[in-house]
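We begin with a single chain expressed as structure tokens, specifically the form predicted alone.
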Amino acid sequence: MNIFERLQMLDRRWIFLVVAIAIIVPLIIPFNSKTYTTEPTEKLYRLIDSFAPGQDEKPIEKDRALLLVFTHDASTMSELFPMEVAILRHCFARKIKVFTLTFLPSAAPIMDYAINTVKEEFPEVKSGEHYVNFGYKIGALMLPIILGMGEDISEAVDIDAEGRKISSLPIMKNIKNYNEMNLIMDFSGSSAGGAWIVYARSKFGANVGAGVTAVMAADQYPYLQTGQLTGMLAGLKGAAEYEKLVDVFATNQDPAKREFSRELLKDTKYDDAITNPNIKTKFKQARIGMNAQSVAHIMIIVFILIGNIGYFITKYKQKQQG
């Protein structure tokens, strides 16, 4: 019996061994690893960037906000949630101003998960001032909200998740609706964005932007490629990508280095953030996560093929015995 024989005969137990064991070690023992940024993810990190005050703390031209929408529950947060954190740092980082809601009642606790995962490396950051987490707002509303958001962000909502009046919270003093509030990110495990695109945008030309699993990310491109979505998060990728764009520019201690580059981004310096210290785990998981998947896709890879060619070597033999 040769070597590919054996193989075929192989229990399959071994091969999930050989699997669980690719991915959990990468996890345990994280490596460096290159990451690429396409331009979905570009777009949306540069619109997002540009809702930041200039160095004198003072509006470039109007105050700009963005709406981050949690359309999901707790069975995608392995790809959704690094994605919310990101954005949620790169806010926090540049004092750019950030709303939160969802019509879904799971993901309300992820939603202040999030919140308070970013918060607890940002203390001058408040409730209120910076940022407002509107709650879980009942699907029924879902229409009246977004179309009322258009005219008046304040009386559509009318209170936030503490029970505090909208329109008394100093972060709304120079928001009013989507001329402010001019990126809609909603994450979603299904079709990300769908009313957003219809109403926010159709009638008010409000910016939508998504973030889906990858297995839904193809469902969006014809969105992308009509524009009717500004730029989009796909999958773990999607966020590994946007981990590293905070990570090179909005965390930047030189202020002259935060505005977007390319050749920036070919630094490999930026490059050894899985491994540096100085950045927490928690805002690395997406690239951590994306080195245990593509060992473990190379492994089932080599598997597919090596089952391949023993299955046609013995059928070869059998064939030439009989």
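All values derive from a computational prediction rather than experimental measurement. Residue numbers count along the first chain shown, from 1. What changes on going to the form predicted together with the partner chain:
Treating the motion between the two forms as two rigid parts, with each C-alpha given to the better-fitting one, puts residue 21 and residue 36 in two different parts.
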Contents of the next structure:
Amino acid sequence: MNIFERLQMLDRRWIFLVVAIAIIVPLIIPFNSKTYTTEPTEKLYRLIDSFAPGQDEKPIEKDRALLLVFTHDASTMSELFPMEVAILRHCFARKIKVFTLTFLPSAAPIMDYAINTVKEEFPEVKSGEHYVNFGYKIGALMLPIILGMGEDISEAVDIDAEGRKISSLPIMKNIKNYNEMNLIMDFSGSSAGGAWIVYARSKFGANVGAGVTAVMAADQYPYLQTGQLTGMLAGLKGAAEYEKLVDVFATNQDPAKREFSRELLKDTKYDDAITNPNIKTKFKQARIGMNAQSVAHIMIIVFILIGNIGYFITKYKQKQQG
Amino acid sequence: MFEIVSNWVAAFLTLCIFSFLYKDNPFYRFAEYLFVGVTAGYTIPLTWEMAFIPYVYRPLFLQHKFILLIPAFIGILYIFTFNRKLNWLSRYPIAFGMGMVGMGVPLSMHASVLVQMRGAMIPIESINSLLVFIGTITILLYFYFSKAHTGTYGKVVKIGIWYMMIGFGASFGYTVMARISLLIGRIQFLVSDVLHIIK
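Same protein, different state: after the form predicted alone, show the form predicted together with the partner chain.
Next comes the full complex, and the chain you just saw is listed first.
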């Protein structure tokens, strides 16, 4: 039995072990790698950034806001949570009004966790003034709330996660419906986000963005092509791209460089994020993960190549013998 | 202290699930059943607190909005789904649910069919739009089964098959990425939050 025949009969558990090592090593030994940003992520970033108040404008006066909808449980957290953290960080850094909402009971603690993870770094950010957590609303109310927010958000949602009347909160100044809360970003590992396209987009013309697990990304591309989705974050890669954009622009030390620019994006000094101690691990989780992802992908490609070479050599030998 | 204990419990359960990669075993099954039980246990009181109390109990018993007795009664009919003789009663609340779904049909048609069709009817001004045009036509022809896939027609249809194969390949590539991401998430948790190897 030659090496290729042996490889054909290799116990799959050895492959599991090699993939596990391929993932563990890049996580323990961090290294820098370039993160290229794609158009769907950039479009989303730029739209969210356009909601930031001007230099002479009070954040509370701004008539633009963003709604983040958490439609996933812990099983898809590793892909979706870094996206949520990156977008919340962008909003808190640029004082963009942001609301959070979920119709899934198991997503409620994830929503709190995401807000608290980012809020630790922004002590000046206040609930009710810069952001509001609408909290968990039962699934049966999904449709009435989506449609109701098209008329009046305060009436449709009524109370937030802390039991406060939405209409009494300072953040609601100049925010009434989808005309102001102009982007809905749904994070899900399913096609649940489609409800926002069908009802909020088709009926009220609201912008809809999607943060989806990589499995769902291929299904969402048609909606992206027709413009029904303003932008999309696809899996861990999408999260890594958004993390980079927030690092380069939203949290830039120089206020003059906080606007999106392609020249600044090409600057290689922003490519050392993974080994840069000034960037906290929680804000580069996806980029660290993408290092492991790249190594694992190379391993899988090598396995596929070896498997195929072995298959064809074995087949060729059998043909010669037979 | 709570965080340390909860992290170690989570680490133990993660390893229980991973043990299935070696072979099926009682640790894996224990973690699986525990997950199902915890999910149900968490959802029931949350639904009671967030749905029954604010939308039934409070308006009905404290604010005396007796009109709510009608939807509450219709909702209760769901329970009869467990009774063989009376399970026909559970169809009434289902009918109301279907009515809600029906309301979304025209909007779904707009978003998933009409706008998508419009997206495919763009002028062929770039390579991308040409590729989209060829792909849409050849795939639609593949699903036209009233003509045999032979001769010139068969060759055109084959292009549609190639398009679909590329689509499935992209989908599979994304699936691999997603599954690896899940593994990365768990390993990040183990090496970072539990073992503190990454700060």
